[in-house]
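Just the one chain here, laid out as C-alpha cells, in the form predicted on its own.
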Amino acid sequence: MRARATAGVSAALAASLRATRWLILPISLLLFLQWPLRDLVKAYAREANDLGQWMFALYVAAAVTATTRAKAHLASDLFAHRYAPATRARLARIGAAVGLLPWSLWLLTAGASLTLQSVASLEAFPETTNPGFFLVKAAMWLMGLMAFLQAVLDVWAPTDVRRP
C-alpha cells in the first residue's frame, strides 16, 4: 500500500517537473524581447519583464526539486564518494529527514499566510502595477510543497520508487 502511494506521488511529481521544464523557452523569448520592445517598439518591455519574472519563479521552484531528484546539487564529496552505495543511500535519507523536511515544512507554514493574502488579493507587481506578482509568491510556496514531497519520498519510499 505504501509503495503504491509513494509511486503515485513520485509519478505526479515527475510529471509536474517535466511540464515545468518547458517554461524555459518562453522565459528565454521574453528576456530576448525585452530590449527590442524597449528600444525599438518603445512599449511592452515592462510587461515582458513582469511575465518573465513570474514564469522564472515557477521554473526555479520546480528546478530545486528536479535537481534533488537528479542528484545534481553541488555537494562536498570529499569522503562520501568512497562510501558503499548503501551507506550513501542511508546518508541521503538522513539528510532529507534532518535538513529538507524541516526546511520545507518551515517554508510551507511561514509562507502560507503571505501566499494566501497575495493570491486572494491578486497582488500586482509593485513597480509596474501589472498583474501576476501573486504568482511569484505562490511559486515560493509551491517550491516548499515540492521539496516536502520529495523529502518524504526520499525518507520513506522504497529505493526503486524515489526517482523514476
Given for the second form:
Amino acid sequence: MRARATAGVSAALAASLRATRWLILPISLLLFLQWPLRDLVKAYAREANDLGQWMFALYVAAAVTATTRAKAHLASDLFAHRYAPATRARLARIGAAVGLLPWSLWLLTAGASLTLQSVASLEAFPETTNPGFFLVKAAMWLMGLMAFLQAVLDVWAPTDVRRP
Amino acid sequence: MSAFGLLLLVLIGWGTVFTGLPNVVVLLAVAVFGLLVGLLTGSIDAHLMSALPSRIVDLMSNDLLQALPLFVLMGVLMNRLPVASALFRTGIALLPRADASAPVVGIVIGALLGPMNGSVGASAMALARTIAPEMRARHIPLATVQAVTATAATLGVVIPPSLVLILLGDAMLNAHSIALNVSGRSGRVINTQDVFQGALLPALLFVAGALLVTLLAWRRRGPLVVRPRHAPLRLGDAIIGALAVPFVGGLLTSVTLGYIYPVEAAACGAMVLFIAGLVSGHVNRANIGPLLDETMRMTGALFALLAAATTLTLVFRLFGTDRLIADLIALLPGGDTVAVLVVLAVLAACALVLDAFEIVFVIVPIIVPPLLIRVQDATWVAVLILLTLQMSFLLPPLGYALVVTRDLLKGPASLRAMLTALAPYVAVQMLVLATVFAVPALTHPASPFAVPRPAPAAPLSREEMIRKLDDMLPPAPVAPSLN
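Having seen the form predicted on its own, can you show the form predicted together with the partner chain?
Shown next: the complete complex, the earlier chain at its head.
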C-alpha cells in the first residue's frame, strides 16, 4: 500500500515536471519579444513581460523539485567523497528531513492564506493591472507543495537512482 | 541573541565542507534550526514566519531574475552546438603556427563565451568539453590545459553581462539604497549598468594580462616535443565564426552600453541558439527532452539557492545578526581602506567554501550595506568584490574553478604541476585587483575624473555611529504585515 502510494506520488511529480520543462521555450520567446514590441510596435511589451513573469514563476517552482529529484543541487564534495555510500545515503535522508521537509512545511502553512486570498480575488499585476499575478503566488505555494512531496519521498522511500 | 546568527554562519561552513550535502539543504537546515531556537527562546515571534512566502513571491516576480533560466538555456545550447570548437579551430587557423596559439585562443574563447554560460561551473564544463580536447589534441601538457580552462572559466565572472554580474548588480543596488538612505548622502543609486561598465576595463586588463603571461610562459618553456601541424581554415568553421563573433560581441556590447536589457539579450541569445540548433539538427526530437531537463535542473539549482539564502537572511534579520555585523564593520579601526580590505578578505574566505551565488545572495546583503555607508564609491566596491571572487575561485586548495576543472579533466597531471601552470594567471589577477584598489577611476570609464571622493572624515562618536547603523537596516518584518 505504502509502496503504491509513494510510486503514485513519484509518478505524478515526474509527469508534472515533464510538462513544466517546456515552459522555458515560451518564456524565452516572450521575453525576447518584449524588445521589438517596445521599440518597434510600441505596444504590448508589458503584457509580454507579465505573461513571461507568471510562466517564469511556475517554471522555477517546478525546477527546484526537478533538481532535487535529479540530485543535481550544488554541493561541496571535499571530504564527503571519502564517505561510504551508506553513510552518504543516510546523510541525504537526514538532510531531507531537517532541511527541505520543515522548510516546505513553513512555506505551505505560512503561505496558505496569502495564496488563497490572491487566487480567490484573481489578483492582477500591481503595476500594469494585467491579470495573472495570482498565478505567481500560486506558484510559490506549488513550489512548497512539490518540495514537500519530494522531501517525504526522500525521507521515507529514498532511492539512489537518478530520477527523471 | 544577535550573536547566535554568527554561530549559524559557522554551522553553514561546517555543514557545507563536512557533510557533502547540497549547499541548499545545509542553508535550509541551518535556517530552520535557527528559527526553532528563536521560537523556543522567545527571540522570534511566530507571526513573523509569514514573511517568508512574501519574500519568495518577491523573488518570483523579480524582472531581473527572469534572466536566470535564459542564461542557463544559452549555456546548455552552447554545449550542444559546435560553436566553441569551431571558434577554436578558426582561431588556430588564423593565428601564426606557434605553440602558444592554443592556450591563447582558449582564453579568448573563454572571454567571449564565458559571460553567456551562466556560472563558473557551467563555463568550466563547457570549456572542458570543447576547448580542452582541442588543446590536448595539439599536445599541450594536461597541467597547462587545466590551468587555462580554469582561468578561462572564471572570465564570465568579470566580463559583462554575466549572471554573476547581473545578480551582484541587483544586490549592490539594494545595499547602496540602504546606505544612501541612512547616511543622508545625495547621489544616484548604483544599478546593474554601472556594475557592467565598471567591470569592463578591469576585465579587459585581466584578459590582456592573461594573454601576455601565456605568451611569455611559452617563450620561456621552449618548443613542444611534438609540434602540431598547421590546420587550414575549414569553410564550416569560418561560417560559424563569422556569424557567432559579431552576434555574441554585438549582444554583449549592446547590454554593456545599455541599449537593451540583460533579460532581453539573454532571451534573444537563447532563441537564436535554439533556432540554430533546430536548423543544424543539433537540437532534434531525440535530444530535446534531455536538453530541457538539463536546463530545468540547472535553473532549479540556482533558484533553490536563492530561496534558501532568502530564508536564511530572514532568520538573520529576525535575530538582529545583520545589525550586529553592521555595527562591527562600522567600528573597524583604520579608516575606509581597512574596512574595504577586511570585507574583501571575508568574501575571499567565504569563496573558498561557498559558490559565487551564495556569496551574492547571503553574504553581500549582510556585509556590504555597512561598508557603503563608509565608502562612497559603490561601483568601485562592486568591481573589487567581483575581482576578489574571481581570484578566490582559482586559489588552492578549495578554489571552485580549480576543483571543478581538475575533476572534469582528470589525467596524469599532479596538483603541483597545475598550480605551477596556474601561478602566472593568479599573479595577474592579484595585480589587477591591486591596481583597481589603488586606482578607483578604472571602474568609471565614462567619467574617470568624476570619481566620488571618499567622505570627509567627519568624526562620529561611537553612539552616533551605532544609532546610524541601527537606522540603516530596515526593521525586521512585523506581523501581520508581510515583508
